[in-house]
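Just one chain follows, in the form predicted alone, and it is written as structure tokens.
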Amino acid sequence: MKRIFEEAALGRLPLKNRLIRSATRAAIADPAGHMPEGLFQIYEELAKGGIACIVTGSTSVSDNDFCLDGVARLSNDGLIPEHQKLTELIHKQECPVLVQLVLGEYNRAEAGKLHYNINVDDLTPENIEDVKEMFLAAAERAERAGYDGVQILASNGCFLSRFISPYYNHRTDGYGGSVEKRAKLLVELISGICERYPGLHRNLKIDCEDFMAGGLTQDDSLEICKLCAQAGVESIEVSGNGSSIAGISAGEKEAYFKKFALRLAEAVEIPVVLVGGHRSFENMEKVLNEGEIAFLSMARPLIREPYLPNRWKSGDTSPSKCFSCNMCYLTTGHHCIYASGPVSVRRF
């Protein structure tokens, strides 16, 4: 029987429990992607709070990606020192950390002009190679900065999630059409990271489906996950397009991507991580023991209570105080308007 508070391995990474902090964007980095002191404080609180592993908020691989406000970047060597500072403060708490690498939109600078948001169908072969190299270069910087691994974001409407979706990808070359061809770019960049930086843990975050007509289906996602596992992905986090469902409470709407995660965990031989609507300790342990799901990840509950894992471990297993009002998304720094404490209420 699996327990939340037992040691477990995320691929080659030994973790002290089965709780992972899912990537949560604070949206307070400056336009160049530099992280302010407040962001370091957020991560330090999380690391001290008892979580077994942290995935950073969205970190763009491109200097010219303007899809998300306040996104951190790992797109040039000048940013490495602050990421090294981040990994060091998290590692002081004996907590591994993965950097979430993302491309929100592909903007190409040519002849002094920036071409904005080039869609999937219009990408040239050179553009596709450019995307791969951006991710590979960011992975190299992640290794130099001391990260334990990378999470490749292919969910929640970002560039890679659009590339694998038939709703957006209508290409007729080797990168479009069948599931295998739509997955080719993702598979190639994962293979590249595996070959060049084998010491990094490689995690994929993917939608179980797009939840819209003509979009990515669960069967598509399952096949893409299998291909990525073959290419060298060591763990997969299951999400869904538009994943922040409101009005979740203990016993209500919890673990809303569970069905697909259970199916995936039977189909691959690597750890599956499930995010989405975890609020009660009892239900979370039940989910762990319904099948082969290995880890559970949380975002909004840890905005409200960064010390939630320690609270549960101490014996107070009352549900998370987060009731999914989603007001955190409307605040500067994405803090909880109901939380108290010197860090949680700070405006950055």
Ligand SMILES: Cc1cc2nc3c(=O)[nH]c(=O)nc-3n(C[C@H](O)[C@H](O)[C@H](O)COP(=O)(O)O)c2cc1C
Given for the second form:
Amino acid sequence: MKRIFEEAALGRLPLKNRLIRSATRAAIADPAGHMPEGLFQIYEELAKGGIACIVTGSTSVSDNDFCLDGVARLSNDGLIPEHQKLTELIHKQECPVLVQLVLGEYNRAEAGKLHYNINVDDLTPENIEDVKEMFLAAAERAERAGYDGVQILASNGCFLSRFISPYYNHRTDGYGGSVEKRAKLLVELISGICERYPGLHRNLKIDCEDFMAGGLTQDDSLEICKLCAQAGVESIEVSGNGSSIAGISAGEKEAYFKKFALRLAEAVEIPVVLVGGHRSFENMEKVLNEGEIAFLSMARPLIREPYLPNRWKSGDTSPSKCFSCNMCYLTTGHHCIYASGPVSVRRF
Ligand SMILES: Cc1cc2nc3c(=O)[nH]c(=O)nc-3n(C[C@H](O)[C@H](O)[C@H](O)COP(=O)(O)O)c2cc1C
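Following the display of the form predicted alone, present the structure of the form predicted in complex with this ligand.
Below, the chain from earlier opens the complete complex, with every other chain and molecule after it.
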């Protein structure tokens, strides 16, 4: 029987329990991607709270990607020292950390012109190489900054999730058409990271499906996961388009992407991490024992209570206080409006 509080291996990374912090962007970095002091405090609190591994919020691989408001970046060498400070602070708590590498939009900046976005269908072969190189360069910086690994984001509507989706990708070259061709860019960049930076743990966050007509299906996603595992991905976090479903609470619609994660965990040899709607300790241990899912990750419950893992470990296994109102998305720094301390709600 699997238990939440037992040691388990995420590929080559030994973790002290089966709880992972799912990427949660605080949206407070400056336009150049520099992280403010408040962000370091958020991570320090999380690391002290007993989670076994932290995935950082989305961190853009590009200087010219303005898709995500307040996104941190690892897109140039000047940013490495602050990421080094972050990894040191988290490692001090004996907690491994993966940086979530994302490309929101592929924008080209040209002298005398505004930045402009290039759609999946309009990318030239050179643009595709450029995307790969941006991820590889960011992975190299991640290694220099002391990260234990990278999480490649191909979920939540970002560039790579659009690239693998038949809803957005209508290319007729080697990068579009069949599932294998839509997965080719992802597979190539994963094997590139694997070859060049073998010391980094390689995780993929992917949607089980797009949940829209003409979009990525569960069969597509399963196939892509298998290809990525062959290419060197060492663990996969299962999400779904529109990942932060509202109105979830203990006993109500928990673990909402479980069905696909169970199927995937049967199909691949690497650890599967399931995110989305974990709120009660009892249900979470049940999910772990329904099949081969190895880890459970959480975002909103840890915004509400960064010390939740320690609370559960101490014997107070009452459910997470988060009831998924999603107001955290609207606050500066993505705080919980029900937690103690001042919170400012953004005005639009
Ligand atoms: C405020 C906020 C910011 C988020 N930022 C990211 C992000 O940067 N990258 C990402 O992949 N998912 C992000 N997510 C989605 C979470 O990682 C997670 O998949 C989702 O919230 C469902 O898990 P939960 O029920 O434990 O919150 C974010 C969620 C929230 C609430």
